[in-house]
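Below sits a lone chain in structure tokens, taken as the form predicted alone.
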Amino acid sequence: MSTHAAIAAHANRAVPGYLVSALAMSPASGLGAVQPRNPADPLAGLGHAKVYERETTLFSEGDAAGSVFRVMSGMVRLYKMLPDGRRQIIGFLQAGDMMGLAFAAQYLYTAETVTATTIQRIPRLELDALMDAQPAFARKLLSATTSELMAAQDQMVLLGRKTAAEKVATFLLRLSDRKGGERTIDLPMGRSDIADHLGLTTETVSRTLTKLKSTRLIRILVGGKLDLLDRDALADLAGGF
């Protein structure tokens, strides 16, 4: 099996074809910044980048999948609609994350911006050509896809067995890990988004955050930010997140 075919097979196995931090990006990338062409970044010269306002649909589940996308700044939510009409958020993507990687005829989920977000749109044919021309890059993408698929499967199992407090603590710690373990994290999504991601009600998420705040494990800041006041205690609560 070719590397390209292997990537497609992994991306189609379990829902979604998206990838968290597949490739390094310039640390200078900021909100609204368009990624410069960078020889160290194989994707830098592909497609084009555009800034989208918050709550903008980038593509919908079932749309023809002609492109892949990379988040340059901001945040994107990915979700699927369940048969009973409920929404299941399957991920929140940030700078460096990719979506639309399943190599299927149609997108497997809907992608919407949570904040003002800069997105690099790469025609699938351009990505195909890059992987054919640079096998080392294709292998790196396959390796990252495999690792993230395993992590996503482990996360689904863990969240399915956790209490509400354990789920919220795990969610906050994973956001912190995305920022290198920093104490202050961005929390621009609403309580309903968190609920739809963790399989909880909005009221349960709000009560849980209030409890974590009252026990001085977290501090809720203005501007969609939150401080983790006691990471060790949160990790204990998360139960080995």
Contents of the next structure:
Number of protein chains: 2
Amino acid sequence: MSTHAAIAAHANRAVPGYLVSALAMSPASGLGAVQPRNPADPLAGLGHAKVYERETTLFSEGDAAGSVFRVMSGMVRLYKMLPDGRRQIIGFLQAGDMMGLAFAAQYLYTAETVTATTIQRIPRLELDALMDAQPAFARKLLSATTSELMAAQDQMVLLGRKTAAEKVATFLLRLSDRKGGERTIDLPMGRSDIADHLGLTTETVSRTLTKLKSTRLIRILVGGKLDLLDRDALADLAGGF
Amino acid sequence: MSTHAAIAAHANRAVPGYLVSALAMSPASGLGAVQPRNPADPLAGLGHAKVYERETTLFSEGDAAGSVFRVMSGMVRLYKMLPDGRRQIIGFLQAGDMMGLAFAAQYLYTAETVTATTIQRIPRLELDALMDAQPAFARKLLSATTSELMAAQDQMVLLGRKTAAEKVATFLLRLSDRKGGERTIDLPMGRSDIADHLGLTTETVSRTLTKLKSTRLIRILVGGKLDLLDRDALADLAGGF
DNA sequence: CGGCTGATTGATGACCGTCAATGAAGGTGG
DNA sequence: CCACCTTCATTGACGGTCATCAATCAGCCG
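Output block for the form predicted in complex with the DNA, input the form predicted alone:
Starting with the chain above, the whole complex follows.
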């Protein structure tokens, strides 16, 4: 229950940095094409969209921050690195998520595509103008940022207090919930991406998935897909959230 | 540099949940008394302030959320708990920090005073009215929330990728930076609070502090105070941020 | 079919958690 | 004012979880 409250919060999601926020393109709709002039999407028509191939850097930590971005389709990872190369992935962005929102002069994390991804790039000036013109839009941004913050808090609990098995189970359930509770989920990112998101190593992620497989909680499919065979057992394992 | 960029971000700080944000009472000023009708502080005069004694619960995760709070003096901890009692402290709030900001019906974490604390409680309705009346105020809230998000990201790096020694060193430096780089800092919270904030145990925190003491990087004073004897060495140890 | 990249599995060990005892500090009451 | 008690910090011994190092395996592409 509280588990699902937290997950629901996650549904309307975003990832901060220079900053991220989920802003409904079309609320609860799948990954549709851009619909310029959609009254429900104030951002439609701003900036311009572009397709990036997989494993492409969109911007790096420290770059001058001039634009905000919205993911239209595909997947992006955001991460920060320590001087010696250790990496923490802040979040994975999917359709509707925004990044680069913030009031800093530089991006505070690096953004890279995981898969081929369509991204709308919006100059900050245009976004500012929109906020001035539509006060309600600023509220929406605030709301989206707030949701992002909540997700970040859940991630802190995960990183600070959960075991490897709990981390992996939580991660899988989150992915599922993002897809409306689908039993079959996509894992387009590699094991090391998952590891760097959960504060683990690739080996531990792999071993944990193997154990979940052998206990019949999941099934690993071809093409980076995965079946959640027993959501209840996974939720127990996840230890809340 | 990037170290201080991150820390600077921290200076204008907040903690999310129902949500938190730092909103300058008087920017960069210490812990002054409330100054109603201060043009630089749109919140002054809203709601009313009250003094709470130490170790008092302000609200709990799941409570109906009707107000936002601003810390005027003292210290508050925000935390989330897993069903089995494991606790993750999201953040410590000091003068100027806000909590309870958000658009959820319930608070998403528990807030408790660490020390005796003066807190301004502002009904959400009043806050909403202020946002309607002053569009610039909504922007300020967004900015504060964004800063909070950045701090949350730094905390993810700490929790997911830093060693015990790096965690403690980072924590001490953050406290110092919050005080403008003071060499002597306050540690009003207990070891277990620190542990639950850093994803460690009280024993490990204690051992790590002892080691820092014996290597002359810090000195532990009476009354929960602490001297940073070698900031540079601590910054190296902290491993960035 | 060979070579590359990433996933899996294995062996080992370190870091930090757990369990436990001691020590210090503060608060209360005699 | 001191004695007692409670609470918290410190220190020690030990063990487990997960990281590290390393080898094999599977998939993919040319």
